[in-house]
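What follows is one chain in structure tokens, specifically the form predicted on its own.
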Amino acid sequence: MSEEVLVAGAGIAGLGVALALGDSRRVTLIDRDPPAPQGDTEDAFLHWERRGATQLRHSHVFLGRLTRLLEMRYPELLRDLVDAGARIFTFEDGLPPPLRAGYVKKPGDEELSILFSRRTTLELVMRRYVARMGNVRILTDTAVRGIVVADGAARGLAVGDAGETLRADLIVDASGRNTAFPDWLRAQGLSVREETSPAGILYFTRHYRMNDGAQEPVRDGTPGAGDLGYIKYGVFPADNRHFSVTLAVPEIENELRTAVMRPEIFDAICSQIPGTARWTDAARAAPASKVFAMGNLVSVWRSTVDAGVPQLLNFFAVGDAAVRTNPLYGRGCSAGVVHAHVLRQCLNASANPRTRALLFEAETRKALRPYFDSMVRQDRQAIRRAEAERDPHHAPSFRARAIKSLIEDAVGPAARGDIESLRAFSRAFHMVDVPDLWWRDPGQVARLLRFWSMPKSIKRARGFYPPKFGPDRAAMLSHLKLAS
């Protein structure tokens, strides 16, 4: 095909569009930020400034859905990432201790590998790979100022301080969570439907580097991620002996969310949580960055199809510009690149602009909506739990107690003690199967009920319960010398 494609944004989603379309169309990525550094991954981490990517130095992973896509379609890119220090962490690597000895690999386990890396490394290597593609060019230091619309279709973009018009057959918005395109389209009288839901948290990340001679903690079942109600945490191994810790603090925890920005408080919190303390211990690692913060975390679903009518032809929004979720779930990068390949599928299926628009709407909903809905539900539950943590007189309802017991006494132990349950949960986590598919599997439900009915003493003895995530809210605030 000879179609010209203009892509606003050269982050992970924009690079995903270049990968997906660059073999059959001429693609121009427009990036408002300066070119990538010419040096190595450390140079990129230390010096690459990306105003258009506020999450650049927060924790990132490529989930199994995307790692497998790279392996199958872009093996050279995957090799480049590994050569740059990124690491493939397989399903077997992450098995809890009770399941290791009897593990037998099954077809499908290869779809459940995580690619560990810092975002700067991911983006640097992807950008260099895309820049070598013959049909792709990247315009840097070039801001998009508006969209050119005529006869119901997108015709180009206004760029630069002078508003120069670049014309193309297709316009793609990959400009991320702060996209201006919805406002530009509404200013021209077009409808952009939007659903929003609060994540209820603020996001704080600090990077660390392993000390010379030190090794990562043995994976002994201590949870590397967890939810204490008043704070959530996650450890993210990365490339070249780096890792990061992210702490997610509920918006209603006013004093805690302010204090956590101070490096000494961030590290003090980590020292009290077993899953993070074993990583951030000064004998093992040293801080490699300040504490980075990110707010305004709102899940958003946007569409330019209203009541079955495409509002603008030849225009497509991908990644966070269209579907934005709580970054705590780690699905943003994977969803963005997957979404770009949904676009490829729809463009290749028809040359008719209206058919393409409707097909893209339908396939986007099929590929991403189940995960969006699941994450919104989890966020709402977390907001309610955070509120309850602050109320010493809170008495949970019978339903709330039953759900808590199901999660703690059935789902958690099943994931640590039954390989088929772990596979089912992992396939949903990695965006291979839709969330909650395992609830519709009679065999999986039976396994959960078996674990739920098993005496707690037996589950403890067999290691099916994880160690305690960390101190309760009162104990943590007392340790930090913060008001409760």
Ligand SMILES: Cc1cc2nc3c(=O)[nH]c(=O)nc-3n(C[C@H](O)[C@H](O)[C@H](O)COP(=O)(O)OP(=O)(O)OC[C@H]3O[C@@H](n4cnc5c(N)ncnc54)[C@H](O)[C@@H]3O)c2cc1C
Contents of the next structure:
Amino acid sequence: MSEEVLVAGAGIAGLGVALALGDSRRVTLIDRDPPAPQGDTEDAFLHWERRGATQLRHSHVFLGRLTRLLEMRYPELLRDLVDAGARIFTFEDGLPPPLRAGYVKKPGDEELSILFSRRTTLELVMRRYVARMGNVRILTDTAVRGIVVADGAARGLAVGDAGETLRADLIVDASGRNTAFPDWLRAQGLSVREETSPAGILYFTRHYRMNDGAQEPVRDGTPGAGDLGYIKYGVFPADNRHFSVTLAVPEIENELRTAVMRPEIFDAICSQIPGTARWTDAARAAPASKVFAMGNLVSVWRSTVDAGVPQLLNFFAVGDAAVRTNPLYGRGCSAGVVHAHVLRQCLNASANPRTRALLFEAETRKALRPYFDSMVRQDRQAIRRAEAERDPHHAPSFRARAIKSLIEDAVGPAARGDIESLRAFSRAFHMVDVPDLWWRDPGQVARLLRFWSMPKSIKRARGFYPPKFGPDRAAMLSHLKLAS
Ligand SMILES: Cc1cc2nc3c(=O)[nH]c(=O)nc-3n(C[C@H](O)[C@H](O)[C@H](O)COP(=O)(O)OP(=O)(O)OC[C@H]3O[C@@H](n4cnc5c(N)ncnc54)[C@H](O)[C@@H]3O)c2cc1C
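Let's compare: the form predicted on its own is above, so bring in the form predicted in complex with this ligand.
Expanding to the full complex; the earlier chain stays at the top.
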């Protein structure tokens, strides 16, 4: 008999579980939020109320890992997404100008395509696809209120205002970043291990729509994303002539982080950064939303296996409920859907609940931990850099200067001037290879050293340095009339 699975949460990871298990098990997704509106992508963008997923109206992309997974396993879903206006942006589309002319496609490049779309469109289309799967049912407007545990195993969920109990063979927590399951489990005397690390930033997003007849800016090498130290920016092309801009401000930038919420300040910042100004120029596009803000961006790694002992059998947490990451890396959705497929693999490998729990713990670590560790390291460096930006007397250490030079004079130019380096970096960015794998490749290290030792004048002449991202902190604050 096929197993009955109850999933708390019908966000990206919950939908991923339905995709991964819906062909072989009966899956019920339970979400506290209302169903998607009946209408089109605009209705979803404007009206879908999602208090359970407050990041819904922030910029989102699907990285190569997820886009490829959809293409290989769920081609119809990918077609639905494209039909709804989502766009596949290939490795070739994103090549910097110095590498375009000589580009020859190589096996593996097809794994490096991004799916551009508003998150509301991604989720709407995924939700509708999953709802059409025979074995999947979605209960909306239904909050999960607790977990039913007996004899060391999860047996069901308490749902709705009356706390009705639904029973199942397997319980999955896909209830996202604010999951209540760890508290419920601890209240039952079970241990949930938790590691946290600050992302150190606040996220601000505004959506825009291209004016009728206007075209997207030509990709001439002006960076669509960059880090000015006191602010990070990114332009996210999306579906149906929409795009959004995200500004990530370090938590310690008190004045800036308050001011950026004001639409006129947000747009004034965009106008000073060449990579955003060319998009938000009033001749090209008009704002389509207010400025959305999001804080409490903390990376979290949770586990319900303690010292090799599974705390609760037949219970699995996937997506943000288990592994929450800094949104800047754009990895959360890919990680959530990959995680759901890790679950499928573990459930299919054994029918023994204990074996399943241990396997899921081990395979989750293998699939996601390298990205988590590398992200936490980079976030710590970024927090230190943001602190240094505010201190005019800061004298960086030799190590800090060496790392800065390595990034600016070797990694950056190699990514713009050497196709093999760009492939290696992109494979890590897209979660195809584990991060830092390229460090272990002597050929890759040799290429980096070649770029590091090349005179700056030659690198500049060949277009291997990006144009300046934007004004320095003092100039920006003075333009915005904010105190430094
Ligand atoms: C600002 C921001 C920008 C991001 N940008 C990107 C990006 O560009 N690319 C990317 O891949 N990732 C991005 N992420 C990460 C991504 O949003 C998450 O990793 C992803 O949504 C996780 O999916 P999930 O299903 O685990 O959680 P969610 O998508 O948050 O879904 C959780 C669901 O559970 C429901 N729920 C919660 N509690 C209950 C309950 N008690 N009962 C019933 N239902 C409940 C909620 O209503 C919600 O639908 C971003 C995150 C943030 C914060």
